[in-house]
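Given as structure tokens, the chain that follows is alone and in the form predicted alone.
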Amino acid sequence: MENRIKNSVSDQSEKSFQAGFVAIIGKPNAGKSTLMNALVGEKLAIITPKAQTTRHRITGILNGDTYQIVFSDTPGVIRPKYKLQESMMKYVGTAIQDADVIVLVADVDEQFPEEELLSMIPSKKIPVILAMNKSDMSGKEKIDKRIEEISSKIKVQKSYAISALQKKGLEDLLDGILSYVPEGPPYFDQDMLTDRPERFFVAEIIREQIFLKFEEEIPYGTEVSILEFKDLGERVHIEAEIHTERRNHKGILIGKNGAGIKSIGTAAREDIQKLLDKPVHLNLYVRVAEKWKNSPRYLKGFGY
């Protein structure tokens, strides 16, 4: 990927600096999160095989000799039922209203459209990619016919078959963003990945150990928060706390003996060694938060 970027890069020598904001939106589970990681070249969106793993709008930003591109993976768009989930339509509605180019991205064999995503689509004129994934699943007649259903309800410019997971297609994915991508000077440093701090990442990398390990309503009624982030030089001291909005959900998360916490923490500072490529000391604690997804307090203290 990096190979045929900067292959495109050499083609382009000769325009002008191109800088834009590109929407990722589509339903819960599409593959909004790979796309962007492999788009970019880093794992910056935690992914789990369960939907609305995504809560906030996270940026990856994709820098060439002659480019920037300001991905910003959004969760996946519902109908909110809930404070938390009307703070996460809120990402998407201002990720939308930020792009200059927005990437719809459809799994192949998902039920589409729905009202909640076509009402978020802007009748302005934002040139709309669509992104077919998980393509390398299917045959091209379902494939084409999907792109059509799709297309028949919103307004597409472009529309590719791709497998995010596999990395196929992304090469003509990005040419066609690149194609839409206004021209302009960078918005950030060409060294950034993200705008988002170190702190961030590891509260989603404990996140993402709390979706894998855990089934049903639990992970979904967790969240994290980081209580002291100590870069010491040779190694990193991390203490964060996992909110839970049940009572019986914290004897579960901390497991006998404490089997539980310590899976989730061993498994988490494995990744969070990697992302900040030093040893890493970390604390867990777990603590009862009752109704918090409905609660403007909590759910400011918690960055939403």
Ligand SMILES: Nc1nc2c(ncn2[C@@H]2O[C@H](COP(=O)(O)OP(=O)(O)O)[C@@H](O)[C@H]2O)c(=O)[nH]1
The other form holds:
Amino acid sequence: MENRIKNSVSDQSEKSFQAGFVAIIGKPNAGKSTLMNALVGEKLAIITPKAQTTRHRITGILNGDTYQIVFSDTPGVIRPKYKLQESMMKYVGTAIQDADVIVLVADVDEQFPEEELLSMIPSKKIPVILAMNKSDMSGKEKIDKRIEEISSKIKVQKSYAISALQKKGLEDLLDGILSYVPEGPPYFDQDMLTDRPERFFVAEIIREQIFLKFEEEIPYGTEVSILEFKDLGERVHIEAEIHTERRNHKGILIGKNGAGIKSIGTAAREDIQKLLDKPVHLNLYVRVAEKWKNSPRYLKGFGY
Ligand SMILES: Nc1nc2c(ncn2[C@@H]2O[C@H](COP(=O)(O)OP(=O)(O)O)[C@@H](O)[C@H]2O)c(=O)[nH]1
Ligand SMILES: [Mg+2]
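Output block for the form predicted in complex with the named molecule, input the form predicted alone:
Next comes the full complex, this chain leading.
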């Protein structure tokens, strides 16, 4: 990536500016969020080994000297089972609609394709670049076979074997993307990394800890909202609420003598301090929000 930026500097006089939207799509767990973070060089999207960690469309802006790429990390494509997932799939849809380029992220070890994912990709117009991810886990033969498999099912303009985790193959991928990014002025200020406010990322960091620390049902039934976000100069005071769909989950989240909530808070606070670059005081509360995943009222309140 360093090279790319340096090359751009020397090219600056001949080249006009490029700016565009790139939708990063794929099945759950393919490595979309890892890829976006690696491309923008900052941990914006939360990453956990659990599927469906990403619930929103998250913007990550890569600013080069001669280009601005606005990436949208999206939830993994699934067949929605409840309203929350319907909203999640809508975010994938709008990211695709806005896109100048689609980066389809596939996991080399995953069975592909699924109808849901393919049906969301428009049959023409928007160029599709295939990023065959997790190539650190497989041999060349298998990677090539998978690329061929996918290319036979949808029209792929370019394909690359990458490892988002090890940041391998990303410069080539970026060159490929740039070859389809139109000329035009930047959409955002060139020092902007995202269009989301800090408090959004604070809520995401807390949610990430719940995904990392608890099993199956609990993370999927949990949402986090920020009650208070006060920058007091030398430190930031944050009050956040963890909403859970079941009464017994509340007990599990709080834990014996508050051990559960304490461990979420301690880990989240560390990451929030890194994000805000200031000491943080974090208070967490747990509330039951029955059936929130299917409640339009709750979902609206949570920003879906
Ligand atoms: N081995 C390997 N693991 C990866 C790679 N990219 C992502 N992962 C892992 O795959 C899991 C899902 O990653 P994530 O970015 O959250 O996937 P998403 O659901 O598509 O956003 C995490 O445990 C990542 O660490 C990669 O290139 N190689
Ligand atoms: Mg993700």
